[in-house]
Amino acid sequence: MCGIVGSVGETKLRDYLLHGLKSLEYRGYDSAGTAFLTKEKLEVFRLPGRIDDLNQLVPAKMHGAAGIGHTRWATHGEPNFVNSHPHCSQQGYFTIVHNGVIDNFRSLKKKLQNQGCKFQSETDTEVIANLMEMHYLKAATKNPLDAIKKTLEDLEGSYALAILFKKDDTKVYFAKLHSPLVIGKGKNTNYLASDYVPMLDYATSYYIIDDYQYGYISQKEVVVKHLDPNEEKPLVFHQTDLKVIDIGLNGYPHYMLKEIEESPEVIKRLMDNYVDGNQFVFDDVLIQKFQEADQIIFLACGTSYHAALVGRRYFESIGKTSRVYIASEFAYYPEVKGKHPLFIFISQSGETADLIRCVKIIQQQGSPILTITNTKGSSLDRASDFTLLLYAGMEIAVASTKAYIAQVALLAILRAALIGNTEIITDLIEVEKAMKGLIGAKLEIKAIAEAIAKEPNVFFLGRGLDYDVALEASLKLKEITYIHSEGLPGGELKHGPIALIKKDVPVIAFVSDQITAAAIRSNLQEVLARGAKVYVVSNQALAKEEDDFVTRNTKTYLSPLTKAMVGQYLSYYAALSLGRDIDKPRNLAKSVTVE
């Protein structure tokens, strides 16, 4: 969730650190800081707030030979100056930034306090810095890399670390476990970052650091070691197809709006990558695993969980018993039925900590794992037996839009491949056209959004696939408007929630399925009778004259793609009318790398 940058070499250090942190804003944060090291001194700048504020704090002519930077999303201690990164050890030997959570930091802190160590912050990060210093000072041979290794052996939990050692301004040290960290190789400079984005203007090739690896970068050298020397392997650097242009606004006022309107291109790109003429392009072994599986088990969180709900219906419809679990629950209460389950992990970032925790549970029982992700080379990609990429392009806004569209569309294509249904191509072309129609009619949705933004509570109703979309639309509204919202099955109203319906409460209903259309409209009469303000979103085949917004027809099983896009527009325009920070909503982060 936090972001790390680091560099040593000939680059303009201040520019890289602040540019890099700015490019990581999409990950979510509540404070930020940098540290610059030269032979003369170490200078640390940090504060609660935005990168723009940090930019004002760091002197324009600030120089350094080596440096690190951080955006923090608070886990231990409130977001204030004292808890902001970087953190220094008591005697200043080590300065570090840290992503992740150290589970045993309290016992380690008590041990250090018993030895006379005093702490300034509430963070687990400061514990790491002081632990390194303790190991360094106690060692007969004063080697910072040995001190780092001994510290890592003491830690339980997750970490990505960038570290400065005060006696050597030619290196930036690092370590990684369950939290992403990438090395970038440039001309007479090497870089560290939480992902590729900060380094796109600077590095020419990249190395994704594995779990339990640690080491350092210098101007011309990259040294990577493993806590288990038997696991050390040659470094292989690679290129990335991500381009700087992918993260530009291209004239849009917000990334969220840009990414909503990239959805038709996402559909096209998925077809290009997974369908070749009348043939599907999937690994034959993966297809065989699906055929052998007696149960499909989805694990996901948030928006990806809602995509998994749609995926469950897809596979149930072709005779595959399927279940969906929230990953953070499954991690503690794993439940597996069937002798040959196939697990599907869905994660936009591929770094979701709750899913990573589930990997070991599933690997111990020997079941195959398929990861569906937007991020090649991510932790889940590398830990899984199979990976299907979303090809959605970089998603910057915290609220996921086009990645959800890609997840549902890819699950539909996978279902079609399992039953040999090449009509999916025509069906998705219809969806692409319907989405372009939505873009042209978005101001009609804006009018509805501005009306619901005035109310403190909003309800979304649906049945079947429309209920799955109602949950996702409700989540989007919560995320970026801070309006209380619920998604409900239409038939459940009378079992309790209808008690919340009163005059002028907005109720938004999705009507996409002939089977349930009459039933959901009957439910709407129940809320109308109690004074609710009802908005109906239907398609042409099921529309009535009084409906508020009508989408073009698509096949019913693909209706979540267009209805979700309507929900995304509703949330965007409601947030816009309320003056919210749309791309960076409060308390949220893009890549959830803590449990």
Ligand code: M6R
Contents of the next structure:
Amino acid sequence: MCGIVGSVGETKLRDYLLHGLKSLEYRGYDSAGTAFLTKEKLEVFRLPGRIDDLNQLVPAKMHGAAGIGHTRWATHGEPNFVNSHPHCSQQGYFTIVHNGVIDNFRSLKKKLQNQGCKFQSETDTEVIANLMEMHYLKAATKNPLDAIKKTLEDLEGSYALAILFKKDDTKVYFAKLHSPLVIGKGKNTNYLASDYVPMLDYATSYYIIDDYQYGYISQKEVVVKHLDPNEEKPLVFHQTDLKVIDIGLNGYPHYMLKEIEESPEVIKRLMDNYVDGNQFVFDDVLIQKFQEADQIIFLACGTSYHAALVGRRYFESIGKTSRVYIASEFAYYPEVKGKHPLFIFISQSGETADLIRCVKIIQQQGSPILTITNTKGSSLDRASDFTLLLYAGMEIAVASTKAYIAQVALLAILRAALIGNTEIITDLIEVEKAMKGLIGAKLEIKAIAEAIAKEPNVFFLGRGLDYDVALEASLKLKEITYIHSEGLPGGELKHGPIALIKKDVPVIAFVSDQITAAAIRSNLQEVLARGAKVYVVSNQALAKEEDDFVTRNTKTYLSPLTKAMVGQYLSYYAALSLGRDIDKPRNLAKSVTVE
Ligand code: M6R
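Since the one above is the form predicted alone, can you give the form predicted in complex with this ligand too?
After this comes the whole thing, all chains and molecules, with the earlier chain placed first.
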């Protein structure tokens, strides 16, 4: 979490830093800050608040030769003024912005305090700045890069750092470990940022900084070193085609709504990329790995975990033993039963720290990793043996919508490829049509959403794939409305949760599968008898007259694609009626880059 930027050269620094931070705001939005360095002075602006507030704070004519900026998701210390980045060392030699977490910051802080260092904030970042200063002042060479290197050797944890050194306004220093950082090369200016997007209108080529690399950018130069000098290698800059990706709101009031409604295009794009006529387009070696695997192990978090639950059912249905683990659990309890497991990581961002932690564990045992991600060049993309991209287009709203759709659809296509079932093509065309129908009927969902928004607790029920969707719908609702919600398998109600059912509690049931339709409807009778307000979301084939929303028919195995969209609209409209900050819900961030 947290987004950082830096730049040095001829570009209008204020514009780059503030526009850049705005595009990184999805990474955290508790507080924000910038620092501008010239030969004469260093000026720091920071505040608890959003980038728009920072924009008001930084004078319009503010300029500098070198600068850095930060948008924060608080880890150490509440989001107040003193904890906002940038942080300066005590004597002002180093000013830094940081994305990551320093695990041993307490012991390092103690050491510095024992040497007389006074701290302003509760952050781990201020410790880094002061360590740099200590190493700098101690060394005879008085070389800031050496001080940075020495500091990095002291640090345990994760960091992407952009650093200003007060005596040199021609450079922005940087360092990276387990948190993303990209260098962009432009005309007479070089850039740093947590991802490519801030630099899209500025840089012409990019370099993704590797773990343990550090160095500096200047107007004309990029110097990248490695903490282990034997690992130093020539830098390869590359182009990105991201410019063609649309990141505007295009008239929509919120990114979330725009992204929900991009779902039909996402399906089409996946087919364009993974199906050619009647042929599937997957790497033969990857298909072979699937065939050799005696077990498929999915690792994911949040919404991606819910997509993995669907994936598990897909692969089980074609005879592949499959398990799903929440990555943060697997990281500490890595149970692997089979001899030849194939790991599938699902991650929209490709930067989720809980997954990155698992990579190392799996690499040690030598099993292949396939990452399914929306983010080319992300840490997981680069660390995996195979990557399948989601082609969902950038997802900006914190609540994941179209990425989930892409994850489930891609898993369905992969399953079809493994069994050579080309019917998926017509099946997905049906889904696209059903999605378009759903978009046309969204106001019916809005009416349900407005009714449930008035209640403090909402339950989602389903069985089989509908249960997986119930979990996702429930996560979406709590995330952006702050209404307490649970997703439950219909059959589990009477084993405990039914105690929570009383008059007017909303219970939303998904009914998509002939096999379980009668059973789930009978569960609904049980809650109706206790006064619950029941809403049924079914499909044409299984609909009853009294159902509240009916989707077009699709093949049952693809029903999560349309049912999840209903859940997304429900959350969206409920949040809208409550006046929530839909694209930036409280306490959350888009990429969860801390453990
Ligand atoms: O980028 P990832 O898919 O790895 O992110 C995983 C979760 O953090 C993410 O899905 C989160 O749950 C979303 N906010 C859900 O809408």
